[in-house]
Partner chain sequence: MLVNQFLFLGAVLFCIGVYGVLARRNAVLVLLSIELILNSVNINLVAFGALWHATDPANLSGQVFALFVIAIAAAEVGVGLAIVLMIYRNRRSIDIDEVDLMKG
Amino acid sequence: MDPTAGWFLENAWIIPVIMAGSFLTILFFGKRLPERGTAAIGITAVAACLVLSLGVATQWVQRVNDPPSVEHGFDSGEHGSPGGEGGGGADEAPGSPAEQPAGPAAEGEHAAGLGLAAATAAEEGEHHEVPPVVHQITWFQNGGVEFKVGTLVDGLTAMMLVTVTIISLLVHIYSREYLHGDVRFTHYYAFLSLFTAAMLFYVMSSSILQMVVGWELVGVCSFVLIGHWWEEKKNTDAALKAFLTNRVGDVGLLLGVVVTFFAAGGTFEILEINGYALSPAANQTLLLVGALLLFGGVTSKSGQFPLHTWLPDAMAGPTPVSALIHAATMVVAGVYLIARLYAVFFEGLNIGTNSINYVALIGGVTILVGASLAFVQHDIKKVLAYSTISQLGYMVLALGVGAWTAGVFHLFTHAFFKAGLFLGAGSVSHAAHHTFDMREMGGLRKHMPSTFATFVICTAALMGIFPLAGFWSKDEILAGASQGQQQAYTLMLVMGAVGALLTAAYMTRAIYLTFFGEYRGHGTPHESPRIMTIPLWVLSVGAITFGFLNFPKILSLSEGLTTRFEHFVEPTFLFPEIEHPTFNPVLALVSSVLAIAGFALAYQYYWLGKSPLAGLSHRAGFRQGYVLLENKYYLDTLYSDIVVGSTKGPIARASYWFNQYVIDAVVNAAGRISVALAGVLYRDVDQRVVDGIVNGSGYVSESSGQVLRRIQTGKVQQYAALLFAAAAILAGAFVLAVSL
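Atomic model of the given sequence only [the form predicted in complex with its partner chain]:
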């Protein structure tokens, strides 16, 4: 291992262990503690994790700035040189040097795409291939294959660690007030800790088998927390729906893991799989099949069309859970999976050379489906849930068109402003007597200034208003789609642009219904306590500022200020050669205009009420469209009535038949055979052999006793005579023996 990697990078495994410890402590001792004590355990643990994660991030930044020396020789500044045997984790790296695309031609294009960064790197004469820090132990061995677990820490991991711990910390703090007096307060905090532990474990996995473990752990925490208030059947149904829908995708995930395992020559190691995918020896068909199967898991976990239907229902859980799990962290696990195994997807789907592919298309469709459904929701959390689906669509689209950094950057910024929106919705509900129905809200801006301000900031970030975080990340995605790798992804660009328009419009609607107009609910709304508004403000600051972390190369700003995110987070080791889109002012202007147009349309419709679109949902031609949206494109009907309904009857009958005629027949036959066998044993073995032996021995004893009793006369002198006779015979025999 690389001794220079730094303590935090070497010992990243401590982070999930702390959270697991917090889970166990709360589980076993939480009931005896007051609420504040329970919350304090969780908050302290997450805060410790945040400190460690920041340590990891800092040391990673140092590692990128001062990369470990690479041992093999290569021409200075040339990309695509073999990863070879350099630095930490090199002994895990597949030995496939010289198999990565290399050569002057590729180099030229690459340099053009990278622009300044490449030039700077070349000037510095430094190879900026920074291997991740890998620590592994052998889990078990089977059939000559070593199954390893460990930590793989690179920029992506560090970014996820920081994001997860920050959001988790804020949610832990916020929940203390939001869940105050809840019947299962302890249970809630325990599972919040377990979830955080599982998510942190997931993002630092070094093998995909380990990732599956983390993936399922976050899934089960999601299930438990959606069903937190299980007294209502609606909530348990939602939890089951989330769990079962995820199972559908997980079949794909598991098959994908198996396919990649065999494709890469029997290994679960992420680095080896990526290395295999990039080598010329890789089997294109296997990679395609593996990527598509893995994408099945992504489809369910990250709420992609058509398996997104569980995510809106998952809003049955407590709102902080929605913020943490169903907006910021768990649902991006699928996006993270693609980002982590990007070489498999990039090579398998030919992202570099196509102008359309399955992943990007599904991402685009998801944007439009999620955004359009967000219009007809009355529940503020469901609006946000569909918005989350739509934004996840953006991330998947970005990864699908090859804009890796844009997708991951959007994941990062979205985590903050969407968590802010969810926590804001929770704050609103706290004020408006625990309803999420926007028909019972309205006019809340006067009563809840902090919540209103933060909600508007986060909404503006989500809409992509300059210069908030969402503007930079969404614009980067659109730029990535417009430029593509070798060909532009035009269809995806259109989808993303339309999505921007819709996003602005439905969020304006949500804000109008919640904060403007007259208050339509009961009682007097009030601002939430400070313990809830402070996390909102922290997230708003993130929503305002974090976009600058990947400031594009414009205005001839110095290298140290632009594209920092790309520089530090994007892997350089065993990673496909991707081109980075340059900032396109026209596109930025168009997307801003679209967002403002969406806002303006909604403003006209709701505030002024005299839009040409007024009464749209009741007009003849559009009525059907509205009904279609109200019924969520009939997807739930399709699943529950047609797919489930049409299969459960035949399956039940087939199972019954199978049970009656096959299983019962086998069981009965086994019973009859047992009876017959037992009869044989009883008659022939037990009665004859065993009993015969026992009775025979008794009979022999008795008859020999009959013979022997004759000589027991009770007369002492007869006994003495026998004694003497025997002694005399023995003496005679002795004398005879001696004399012979």
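So that was the form predicted in complex with its partner chain. Now I'd like the form predicted alone, please.
Nothing else is written out below except the one chain.
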């Protein structure tokens, strides 16, 4: 045991085990219990996990404030080091900090290894190198190599544990009313627990092989929950689309895992792979290939362009599931992968020295694609789904430009206001005759004051309105793009700024169509029960306050009040040296003005009806653009009609024709030639040549025997004469040969 780690850090493995136990309990006994009993099992389990996660976070904060001694950049404790008994031998990994030359920053007791963020921080007297708490057991052996499974707990893990359990707890509570009377209530709660367990297992993984297992478990659970109401074909189609699209990206993920395994010298250990990537001996080409392949998995799982198309269709599942998927589980798994293996991406893509790279570019494109498509949706959940795609683009862009803390901080704040928005959409549907079509809503603010207020708060946070959470995290991303590392990522900054304008505009549209004007739906709308509105208020409080957890260093505030998220969450162990963006008041003002401008344009268009943009979609030159958006940039057409359709249609027919008329013809011709050749061989070679030679040799032998038989007379004189004649012939031949 690591004597410096507390009980919660050492025993964090209990957390996913509790949720797995909840899954099994509900699965086997849920049918015998009333709905309340089934829900109580899941709620109690996830509440216990939240308590344990808060314990983990608290002890990690204590560990950062009072870091343990570290020798040569690695903890020598049993579990605190990959080189310890329970570790994977990271102290032998090529390029570990132990092999790097010492520098001024290494003079501190806990700082070691140039080229690490910890070293720089130690110079500033702020950060010390704090190793994660690693606890591992042998999973299996192959070829004399041990493969381990275990937990890796650091600030990033602790943050994810708290985020996932809070959102999951609120979703569990909310679902009790939302799914009340559902035909598969037990099934739903069972897989909700398994979904949470899979995500918790994933974020605590100590090796990328273990991460792949958690990654796939999350995918299977999402498939089951998206297709919860499988009686309707569109729901099963959506589940299949999500599953298959993610399998496309998983090909890249698996290849990336293989490449990093061999590149790092035959290890799946996360710390060893990061250590290798930071070492001077690292192969740049392998890191680049590994990073790009891993990003293939990120592209599908985290809804990045062009594999984002499954995410809006996944709205076919129950709304609480959408909140869980979009806020804290499946779609952020890809972002977490980049953050966890950041050394591979940072060094492989040269993030520190470039002004553009593939990850940052795809993140920027995804921001614009998601935001533009949200404008033309009538389904409020699909507006939020495209919004999620756009916000995931912000996270990926931030990681791509080197703003690690900004990207992860946006993941954290986004989880709360996006979960609030999705649960708010579910509350609206619950009250408005179970529809998500905004054309059948309107005027709901008078009937649903709590839902309206929380929806507006979460929307303002999403838009980046000061001083809500989204303002601080989004501003930090823009600052990160503006300042970059050695060079500014100017193109990414422009994309992010335009995205801020679009976000404000499409969310203002959604609020107007849902809550303002006259009610256009059926029945009498009403506020949802408190069991549904209380989670909305809890999430809204998070959307208001959590931005201050990484308050920038301004106004001469004490260090104990600023950048706390960065201080406790950003790794200081085997992590690239990155420059942190500083607060830029001009940039913050510009981003706020853009958000307000987006709101003002939408307000003028929908409330006042006097916008110069009125009728834009019908004007010449713009109609085609609107049609392009309505058809989602024709990506679904490309995948469904061209790729899948051509595979099932022309390509399948061409393959069948080729099989029938080319391959079969070749095979048949080969058969006929073989038969003819066999006839020739049998008739002419075997029968006439081979048999002729055999029969001829027999005939010659028999004839010779007959001739020799005649000279065997038994007369000695005759034999002597023959002997003499033979000797004379041989002598003559000998004389002749000598004379020649």
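Between two forms, the rigid core is the largest collection of C-alphas that superpose within 1.5 Å. Residue numbers count along the first chain shown, from 1. A quick note: this is a predicted structure, and the numbers were derived from the prediction, not measured.
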**Prompt:** L27: with the rigid core matched between these two forms, does its Cα shift 2 Å or more?
**Reply:** no
